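A single chain, nothing else alongside it, follows as structure tokens in the form predicted alone.
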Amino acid sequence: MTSYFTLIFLVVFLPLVLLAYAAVPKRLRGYVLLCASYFFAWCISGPRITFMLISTLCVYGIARAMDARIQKRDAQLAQVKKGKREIKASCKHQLNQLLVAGVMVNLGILIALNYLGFFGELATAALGLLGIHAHFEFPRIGAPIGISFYTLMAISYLVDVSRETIKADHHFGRLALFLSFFPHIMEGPIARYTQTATALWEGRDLSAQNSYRGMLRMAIGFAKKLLVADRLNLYVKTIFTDYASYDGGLIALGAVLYTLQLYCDFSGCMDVAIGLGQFFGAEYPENFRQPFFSRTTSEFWQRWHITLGQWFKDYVYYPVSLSKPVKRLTTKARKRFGNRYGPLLVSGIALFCVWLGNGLWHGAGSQYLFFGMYYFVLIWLGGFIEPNARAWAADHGIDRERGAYRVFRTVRTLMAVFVGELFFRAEGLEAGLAMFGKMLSNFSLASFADGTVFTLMSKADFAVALFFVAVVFIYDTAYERGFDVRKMIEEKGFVLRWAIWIAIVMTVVIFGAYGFGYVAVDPMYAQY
């Protein structure tokens, strides 16, 4: 069992979990889910899940220590009339110390398991530029599944406890389940403690309505992955592993198809994860909101991997922006450059921190650093350009939200996204630059005219993939226009509701990319 998309998960693991969950008393259902989650993680990661347990123990202990310090402060404040400011300041200082310790332990584990080799390469290269010959090499231990996801959830929990927006959980099992629940452990979404912890541990009864909602959402996710993402892998993998053999036109198509593949794979996995949560009455946050309708790169990242963007916004962007040094710098910039451009200039500091972290979060590689800096530059510059573009359109009587101008903005954004994803998928920054160079210098449609394109992927596979890409586009268009497709299906009569579900499942069975001639593709974001 390596993912949700295996037969053993669907016909053995999940049914057994549901049966055990329904069979035990309500007070024990949380333990059933916790055991199932650690078993699922063990099947994929083996003994490396020990690191997940260490992180959980650390977070639990430090949050309890924070809670004890907060209670001590409140008791002291109730007993005195003077010196309250000093008591609060002392408590805040100690909470910050505990928070730093917790964050360092969790980030330290993540860095040690995923990034030491990459940082060693950077250090070797940097010293080489100074004429110092040194080589840093670290053993690769391997990380447990979902470490990048549960680490961010652990940090958000500690920060929220230190901010006193939530209370520390004194129940270790509930906290452990929040961090390890098997539907989200592979690819997210990145939930907050208040969103899922209580619901999961309550042991809510399985219901026909929640079961159908979960099954429908899972079926849609399987359709996206097996009908589109895994089929497009035939073309994408060939192009990105042997780009030197192909012209710029085929590489450009590869960038477009990879973006579609990534969307259908990742959003499909989110559908499965959210659907699994719905079985047990837990509502996970949405991670995508029709990103290909975005008009700017900033808007794109408000619609794509939403929970990651929100995490960086709440726990990196705002803390950096509201820090005393940055606020002082903003005041000076306002005086020097005015109220419009001064804050925008300084906001680049927080934005840089966000996109440096975002790039590194995705992986230890130069292409990921470039990916982060690429979007940092686009979004930061967009902040300067957008007000002027808005004013220009108003002066010329152009409605930027309708017609040809909106189409232009959307197409422009998509082109920027395709280029970004090319670098993201490339096997190193050097490969990404070479592929981008071929797109510019050796772009040709000859490979489409002479049929070379169909040596990478058959006409039948292209036809099936593009047909279902169109279906996904129609599905997303409906949501963009305010039609909740899933809710409409769920409100249909019993016969029609199940007929639609069966039709989706049978379509996946008949047209899905699996079996002879296809290589099973693990969920793409599971590596992060």
Given for the second form:
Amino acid sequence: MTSYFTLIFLVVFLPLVLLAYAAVPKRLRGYVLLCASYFFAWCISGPRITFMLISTLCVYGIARAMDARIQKRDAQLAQVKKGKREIKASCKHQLNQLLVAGVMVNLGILIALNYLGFFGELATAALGLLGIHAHFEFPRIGAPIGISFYTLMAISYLVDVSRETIKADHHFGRLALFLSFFPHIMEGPIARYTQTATALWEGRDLSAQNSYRGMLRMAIGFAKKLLVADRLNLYVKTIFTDYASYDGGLIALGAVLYTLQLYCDFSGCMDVAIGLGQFFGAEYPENFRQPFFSRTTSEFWQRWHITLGQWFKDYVYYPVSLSKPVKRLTTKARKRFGNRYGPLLVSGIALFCVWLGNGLWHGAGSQYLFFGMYYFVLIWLGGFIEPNARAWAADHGIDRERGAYRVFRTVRTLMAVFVGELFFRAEGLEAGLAMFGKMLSNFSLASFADGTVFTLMSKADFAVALFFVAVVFIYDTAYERGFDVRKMIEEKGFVLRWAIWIAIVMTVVIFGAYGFGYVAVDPMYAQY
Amino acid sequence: MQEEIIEILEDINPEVDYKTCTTLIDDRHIDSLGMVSLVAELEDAFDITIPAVEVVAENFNSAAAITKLVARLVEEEED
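Output the structure of the form predicted together with its partner chain; the preceding block shows the form predicted alone.
Zooming out: every chain and molecule, the one shown earlier first.
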């Protein structure tokens, strides 16, 4: 069992978990899910799941220590009439110390398991530039599945406890399940403690309504992955591994198809994860909101991998922007450059931290660093351009939200996204730059005219993939216009809604890209 | 206080009717860059400190919610 997209998960693991969950008393259901989650992680990562347990123990202990300090402060405040400010400041200081310790341990494990090799290469290269010959090589232990996801969830939990927006959980099992629950452990969504922890541990009864919602959502996820993403892999894999053999036109198409592949793979996995949560009465946050309708790159990241963007906004962007030194700088910049451009200039500091973190979070590689910096520059510059573009449109009587100008904004954003994804998927920064260079210098449509394009993927595969891409686009367009397609199906009569479900499943069975001629593709974000 | 806050908001994004809008954050009328400007302006205008923990949608979704937040922080500063 390597993912949700395996037969053993669907016909053995999931039914057994559901059976055990329904069979045991309510108070034991959380334990069933916890055991199932650790078993699932063990099947993928083996003994490396010990690191997940260590992180959970650390987070549990530190949050309890924070809780004890907060209670001590409250008792002190109740006894005094003067000096409350000092008592609060002392408590805040100690909470911050505990928070730093907790974040360091969790980030330390993540860095040790995922990034030491990369940092060693960087250090070796940097010293080489200075003429010092040194070689840093670290043993590769390998990380457990989902470490990048549960580490962010663990940090958000600690920060929220230290900010006193949530109380420390005194139940170790509930916290452990919140961090390790098998639907989210592979690719997220990155949930917050208040969104899922209680619901999961409560052991809510399985209901026909929730089961149908979960099954429908899962079927849609499987359809996106097997009908579109895994089929497009035929083209994408070849073009990105052997780009030197193809012209710029085919590489440009590769960038577009990879973006579609990633969207259908990742959002399909999110459908499966959210659907699995719905079985057990847990509502995971949405991770995508029709990203290809975005007007700016900034908006794109509010619609794509939403929970990651929100995590960085809440735990990096605002804390950095609103820290004392940055605030002082903002005040000075406002006096010097005005109310709009002053804060914008300084916001570059926080944005840089966000996109450095975002890039590195995706992986230890120069292409990911480049990817982060690419979006940092686009979004920061976009902030400067936006008020001028708004003023220009107003002066010329152009409605930016409708018609040709609206289409222009979306197309421009999509082009930027395709280029970003080209670098993201490329096998190293050097390969990314070479591919981008070929797109500009060797662009040709000849390979489309002479049929070379179909040596990468057959006409039949193109036809099936593009048909289902069109279906996904119509589905997304309906959502964008306020039609909740899933809800409409869920509200249909028994016969019709099950007929629709069976139709989706049969379509996946008949047209899915699996078996002979196809390579099973692991969920793409599970590697991060 | 609310009128002064609406003036600050209009300076950041003039395309919104702040007297009626209750989804400033949810509908992204104020983005994260605008939020930093808004916080800086509010802190200057009312001599308060707005910590990151207060920067959540429920405190900034409407002019009324912002007024409530500012009034509470002013009161806490005076304590």
